[in-house]
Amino acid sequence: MQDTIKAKNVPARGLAVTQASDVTRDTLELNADAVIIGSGAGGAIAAYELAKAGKNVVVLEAGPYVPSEKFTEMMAVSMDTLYADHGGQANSAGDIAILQGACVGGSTVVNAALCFRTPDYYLERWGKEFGLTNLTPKVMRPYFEKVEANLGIAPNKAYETSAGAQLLKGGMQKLNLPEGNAHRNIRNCAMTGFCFAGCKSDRKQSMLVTYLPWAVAYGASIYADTRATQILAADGKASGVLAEIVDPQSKTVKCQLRVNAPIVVGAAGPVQMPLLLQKSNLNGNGQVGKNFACHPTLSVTGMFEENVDNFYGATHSLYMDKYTMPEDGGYLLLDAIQDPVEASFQAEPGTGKPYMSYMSKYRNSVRLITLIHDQNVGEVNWNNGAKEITYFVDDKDFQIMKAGLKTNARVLFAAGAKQLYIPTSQKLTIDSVDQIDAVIDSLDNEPARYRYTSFHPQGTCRMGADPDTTVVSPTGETHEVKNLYIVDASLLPTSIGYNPSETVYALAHYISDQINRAHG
């Protein structure tokens, strides 16, 4: 199934972008065929496979158009440019920074291109549990060879590893765990190991680099600093958008937007999509903002005698799903290398000295990230005129945290680390595998104690038959509104367990094709 454009309509390097420097009307007002809230994973390939049919499509991103050669390669700066509140984006406690990309081609432009497919185990579960019984393995399994042939989604090659995932490689095999090879959305990766500040070199295969030029390709129109005010409906029927195209620099609001469209496709993310929503009054049943899960992760610092120099190589490489499914345990063990801004705020609260002594270790410094497939579940919502992610680590997921942060010690202890840091307010250290049991035994779930990360916002928007308790349908459109239609990681019905790129990726395929379907 995989889609081939012709060269010659698509640029080596650069997008054509709206932007709000270019904009001198105080008004505008568009007719498309489809308009397209947010350019990510699943707005990018909505983009692309709408007006490969022959629409005209107008994708409207409230983030920035930042061209890869703009690209700093420094985490602190990227945060600033790319990501959602500077990077400051958080639940209400503050104890969960929840990261996202807000540029055009959203978070797959600053995520780690590490690929799963979505378990077959919730396929067949969201069967049972939310009438999604068309969304079989067998049905889902030519958007996954798609998306793969498309990305460039593989298997890292033997070359493509770093050296800190060597060594925790070797404790797998000593303590006879499973190590996986990661899959990743890149083609013959440089391995500077700056996936999370943006691809500087165009070889992970993000939206920015594929499926929105091949869009524009095809006709669509990308406008950046754009955020979406209002989806506008009559009769029960989507009829547009209403938008304001806001200049970056001051924050002014240069221009009104609105775009008249028969079909209107949100793909804003797990945290705005919901609050537009609920802005738009398109909240019939309460359900839209409710079942927010995350994925909260905690990263274990070991350090290590020699110099290992773990921050250049795949940013992922290796995992560790033994445990990963409910029953099994609840948690995904999952290798990153590590830049000096992470690796300042990750394990050493203190300053000065300590702070020093700490860093100066940085070159022995290895991470193993412990992801938990989160049962607990949050909301999205307004509060005061602020986004407010009200979602907490409860006390289950907590212990599903501590058992993998055993599993990650033992790794690393394994590995050959000789002292372990532990991510929380206060320092705290393991110094020899006999204190991994008490030292995490002892831990409380305790709100603000612990750092912790998330990637992987989802389910605010959940897919499913039943109109009263989900907000989408099977087939993508809304219970309450006919030709609104979401493709984002908002659909997922409950968490995964796994990064869910790849799922959000076969299923704005899917979706798209449903659309083009009933609109044809």
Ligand SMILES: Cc1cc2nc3c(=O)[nH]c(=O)nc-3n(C[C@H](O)[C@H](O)[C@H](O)COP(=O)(O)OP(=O)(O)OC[C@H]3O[C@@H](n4cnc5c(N)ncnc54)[C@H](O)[C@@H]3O)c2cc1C
Given for the second form:
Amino acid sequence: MQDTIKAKNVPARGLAVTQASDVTRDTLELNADAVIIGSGAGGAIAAYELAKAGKNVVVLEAGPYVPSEKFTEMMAVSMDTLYADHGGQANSAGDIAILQGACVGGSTVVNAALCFRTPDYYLERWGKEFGLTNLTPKVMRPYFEKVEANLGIAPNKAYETSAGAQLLKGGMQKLNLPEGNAHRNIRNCAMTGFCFAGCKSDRKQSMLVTYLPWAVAYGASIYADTRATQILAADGKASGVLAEIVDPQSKTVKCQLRVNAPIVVGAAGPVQMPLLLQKSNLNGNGQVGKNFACHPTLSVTGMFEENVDNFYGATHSLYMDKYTMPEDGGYLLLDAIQDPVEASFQAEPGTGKPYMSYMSKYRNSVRLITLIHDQNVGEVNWNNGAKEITYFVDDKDFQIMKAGLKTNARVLFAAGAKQLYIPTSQKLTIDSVDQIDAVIDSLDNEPARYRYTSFHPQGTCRMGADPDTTVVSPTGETHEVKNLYIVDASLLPTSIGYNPSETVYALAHYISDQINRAHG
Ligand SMILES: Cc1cc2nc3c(=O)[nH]c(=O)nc-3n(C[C@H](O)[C@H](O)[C@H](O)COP(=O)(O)OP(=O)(O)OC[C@H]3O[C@@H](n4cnc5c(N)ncnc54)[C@H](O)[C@@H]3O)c2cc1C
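What would the structure be for the form predicted in complex with the named molecule, rather than the form predicted on its own?
The next block holds the full complex; its first chain is the one shown before.
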């Protein structure tokens, strides 16, 4: 079922994109069949599927176009150029770093490429609780199969397992915990470990090197440096988008853009999408921005006696999902290699000598992540002209995190770690297995105490049949405005407790089919 894109239409490198530097006029008006806001996981899939169906598609992307050869393979530099708020996006309490990509290709450019199908459990639950009886496992299966084929999603080969993951695998086996082999959207991984900084050699099958060039081959136009500022609607129907083309250096607006289109597709991601709808006065039932979830994660770092050099190899090699379903515990363990920037903000809150001493052991460190299925308790809103992500880890979720950290600690010790660092704002270590329960039981759910990272914001424009409690209908069209569709991670009705990119790819593909059917 893999798509065949005529190779002669897709350049071997680079992508045709209009950037601020290409624009000489201070106003611009375009007409299209469909305008898509955002070029990440959801937007790129929609761009391709709609363009392939013969529609004249315009994609607006707020972030810059950074061709792969300009990726620096330095995390600090990449955060500045490729991430939302230069990597500094956080919840209102400032204790959860909420990472998102902000560039042509969106978060798929900087993500770790780990892919899971949406578990049947959630598809069935969404049917019962949200009336999404259309998204059955049977209906969704061909969508997963298609994106898997198109993006080369496949299990890691044995040689791709990083050195730290090998140790963790041994730890899991000793404890009789089943280890899962990561599936990734990567072809011929070079195992440099730079996924989070962008894949310089285009092996990661991000939207930048797959669906966006394919969409362009079918005639789609992409505008980078172009932030949508308002969704236009008349008589309850979408009619286009207003946007600003901003010079990335001076941050000044170079051009006011208007795109007239009878189909508007929102794919700005779960933080910006609700903000844009709110700004466009499209929040009739007050649900837009609510139900934010983000899969908070904490990493326990284990120090080993020998150098492990856990910075080469697959970014994710293995996972442990025995306790992932909410009824079973609600947490997932994931191995991840770490570069010095990540290592430095994870575990040692001190400065000076304590920090230097910790970082001098960087080559001996291995981290294991606990990711939790959280309760959609947050909100995204405007506060005096600035975005605000109000989200605190729920008390019940914190108990789940503690259970995950305990398993995580046991695996690290079983793998041979000699000391563990718990990511708290005051230094906290565990020196032996028999201390695990006491140390972790003593943790309270306090704000600004833990060093959470979220890679998976979701849920702010929930999909469901009830127009009073959800934002988007089962076919992806907003309840409020006809012909306005949403295809990004804000759709997810509940947290899914697994990395969500494949879910977004498949849902965006499903909704694109609904759009093509309704607008043949
Ligand atoms: C560091 C990192 C690692 C990750 N690792 C994994 C992983 O291994 N596996 C996995 O499954 N998931 C992973 N994810 C998450 C996954 O990439 C996202 O869930 C997915 O990309 C979300 O898709 P989206 O379409 O909602 O948004 P994005 O892919 O984030 O795309 C949204 C785009 O919209 C643009 N935009 C925002 N506002 C506007 C506006 N007003 N006008 C125009 N454009 C706008 C943004 O700049 C951005 O490019 C990771 C994410 C990050 C940040």
